[in-house]
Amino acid sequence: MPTDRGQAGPTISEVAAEAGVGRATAARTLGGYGYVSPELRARVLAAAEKLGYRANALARSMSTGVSHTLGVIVADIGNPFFAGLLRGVSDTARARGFDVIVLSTYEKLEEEVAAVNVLIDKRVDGVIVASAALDREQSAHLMAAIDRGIPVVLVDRAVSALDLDAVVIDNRDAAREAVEVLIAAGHRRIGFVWGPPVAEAPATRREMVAAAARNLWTDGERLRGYLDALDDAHIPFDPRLVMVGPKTEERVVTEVGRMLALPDRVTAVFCTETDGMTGSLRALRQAGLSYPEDVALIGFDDSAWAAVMDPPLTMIAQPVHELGARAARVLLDVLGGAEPARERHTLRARLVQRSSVAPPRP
């Protein structure tokens, strides 16, 4: 029967004297270090069991170096994307043996670099990171954890100039797709929600890509792809067509509400968030318009709720958990002893075409 001791549990000392060897024996036991015989070994978890023993993570992480955690931060644990990449993580984690620690930025920098600083006081093996450093100068936090030997992941987005192995979907690819149906469709006024998050619209095209460069890389991707297929069909780039500002929903609902104003306005929109899709919805009400009718669209991060609308909306659909995994994986690679590839691991995201796309009226 375990002991009664209040709160606390029975020490190694105590199961070293229920085993009848030596408390050092007992500690390579639990701890999982050192050499134990297999008749010792024995004796000691039988005495640990009876005893209710269970061992403190951070006390066996400090005399073994090793903890069988690995640190997770993304920007928000309530978004349903994130939410999947994090079950990816756990799942696999969890089948090698590892727990997880989760923690959310909400897009800060200082509040990642806070988070890196928490894992690390918490002796974590590895960490996987959905950065929101936008290059290696705002990168310290991240090589700070590398020289301190924890091996950085870094998922969903890459980070410029920054030699980490990194998980990532072929964002620009998938994004030129959706556009691509768009003008096959017949649109050439089509909006992008969401762009560079800038107080006011860069006047060329050029410009608008080095407004990009400084934003987080996935939002750089899908810009890019969007100006590529544009380029592709020999349609002029219009800067009044591409969102920017905050990127919040409100913002959305006033720009796509700007772009249906417009004497030419747009046919169709292409959304690179969830936010995006849900405000350019709330734009359509607003202006009294429908879609496919009006206006076509085309958002990122297929869900549930999408499937459902009426009509349904043609999305894009990333593989979050296999995101996720692939992250976990790379990573506990590194912790079982393989170099760090210090690549870009890319998978293709899949566009869901349903309803949401009609030709633009005549």
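We call the rigid core whatever largest set of C-alpha positions still superposes within 1.5 Å between the two forms. Quick caveat, the model's predicted, so the values are computed rather than measured. Residue numbers count along the first chain shown, from 1. Compared with the form predicted together with another copy of the chain:
- With the core superposed, Val21 shows a C-alpha displacement of at least 2 Å between the two forms.
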Second form
There are 2 protein chains.
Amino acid sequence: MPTDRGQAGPTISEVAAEAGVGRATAARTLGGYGYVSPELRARVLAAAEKLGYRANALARSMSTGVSHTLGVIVADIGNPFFAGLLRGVSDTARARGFDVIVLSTYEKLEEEVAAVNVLIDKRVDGVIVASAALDREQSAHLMAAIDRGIPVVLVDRAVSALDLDAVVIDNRDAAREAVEVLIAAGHRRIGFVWGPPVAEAPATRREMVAAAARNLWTDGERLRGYLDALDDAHIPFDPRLVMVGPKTEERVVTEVGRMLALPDRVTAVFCTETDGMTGSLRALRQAGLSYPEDVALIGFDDSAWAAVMDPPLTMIAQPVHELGARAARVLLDVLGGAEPARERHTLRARLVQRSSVAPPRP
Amino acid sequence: MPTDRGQAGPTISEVAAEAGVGRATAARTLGGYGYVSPELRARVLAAAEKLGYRANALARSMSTGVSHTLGVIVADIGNPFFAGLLRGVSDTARARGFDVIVLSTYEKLEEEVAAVNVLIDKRVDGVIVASAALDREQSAHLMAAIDRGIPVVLVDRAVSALDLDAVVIDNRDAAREAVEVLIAAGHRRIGFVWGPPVAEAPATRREMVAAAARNLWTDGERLRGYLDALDDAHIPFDPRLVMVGPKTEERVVTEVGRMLALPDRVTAVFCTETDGMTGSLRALRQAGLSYPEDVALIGFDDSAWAAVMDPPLTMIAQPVHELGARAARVLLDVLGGAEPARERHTLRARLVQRSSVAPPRP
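Follow the form predicted alone with the form predicted together with another copy of the chain, if you could.
Time for the whole complex; same chain goes first.
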């Protein structure tokens, strides 16, 4: 929070006293960060106008930008996606003289809460987080950071209920485009290695969409993209073709194996993340099937390996470096004194067409 | 460093005065951390014995173990090897109530120096580092941390000149075993995608070994393993079969392509890291060659992708999780009051034999 000393006009403390609110509430209102109820906000703004208070952007930036360190909280440091994203954050932050420290939550919300506390304790200037929080209630730790004057930028995953800057990709469009490519090749039985940890497999489309709403934003968007493409082509939804549950390679092998053993089996599989693709490839081999002749394949998250497979794999490539770089730029701009825009910055993923899609066998 | 207050016996300052050395030197000697010359060490120990000084392990652990945070500095957070290692550190540290913050140096020594300063500033209790330092002179930042009472454990890379705990794998044995497997299959022209950033390609075996001594310990050990296997089989060393220079995928494609175009071309390639293998696979494809019939392949660093390649690849699997876990245990034990053993903890890598090695064509 800004220090009151050395300002020519009235201080935040004087505005707070005039408004009859706490100093923290006045600081949040006048600093443009954190939650303040509409009623208190109105009282603070009225008091500020009456006393002629002018925000001191320099004081604000100096009071926050003291450690020149950004904290980044990722869901899984072992996922190459996040590694690439971190490189983007790091390159941008280092170019502006900021260090970056990273914590990994391994997809556990309680670890994320602990990580935010560590970053507050370590006095970082701002936080970039790929949050596991699903709603406002689960985001109290993020709000707590903001209340302490530490701006927060979401990356990879938006949290629908939160009014924060978020840098994401167009997951829905990317998933729809991949499924459309499969449909255009003639496929109608298209498996989807989706994989949020849903306790019981949804039996209907309605239940599936409801399950998506209770899981990560990213997963929900990808399911919607899959459904969009089916709907546009008037292909009926079959819940047996969607894998839910923890997306370990072992489970993918079992689940894709199950889809390949159905009487009306899948002729194409769209899968997300590395485990989804390596598991699908194992399942094909176990079933004695080849791609692209027997089963067409598209994966989500390109890698050097996908390009050297024989045949090479058609993959969705996320702009991982730019995701991180953009999140860092948004955060650094706020630390530099800009007002948080609190908007969603959406980057486009790109479908890299290689040789894993062919028409289904007649 | 331990606080002197509240101790019944003589203080470190009194021992230092008796020995005629600075307090920091006495603290390093008695605390069992950091470098002290043999002569000064002997003087401090003699003074301590004369005055009846007894180390106060509790005071030492309390003075250091205050933030319950470990700092980990990795060379490249984008390398799956380090991601697995970090998971090992994190699992072990979290089980003992410690948080883990990570910084990536992208193989730049100046970034590593900055990272150590950040960790000191953030008051971590101890540091685990995969250091880019090659000698004592380049390790001043690590010594500075130790001088402030922050123990340092090296991981993945030993620094030969430093007397510190180091948790590493047996790189030399692992490399030798891989090359022995290729020799046993009948190969004598064995390429090695080695890759430390050497300005000019060494022209002789002597120059190659000298270059290794000026580069990362890991790289030096792997070269020695390659040479060991050749020597045992009386295969003459040919510098044209070793790739040096930055190990980007593009350069690997070029260099392996060059080895495949030699009149007496390579019939096998042993390559390190993901870029080494994916680059080698591209080079084979560009040359119209297949593995294992035309060229045998072994890689260093197993992955889920290597197992689903067709044919699946024979790879050296490093115990990445255990590397990190062991480094964390060594560090946490020191923070708990144990004397640093200052030893090298060597874990074994494992050769996973799959189907990328066949005899050379007759």
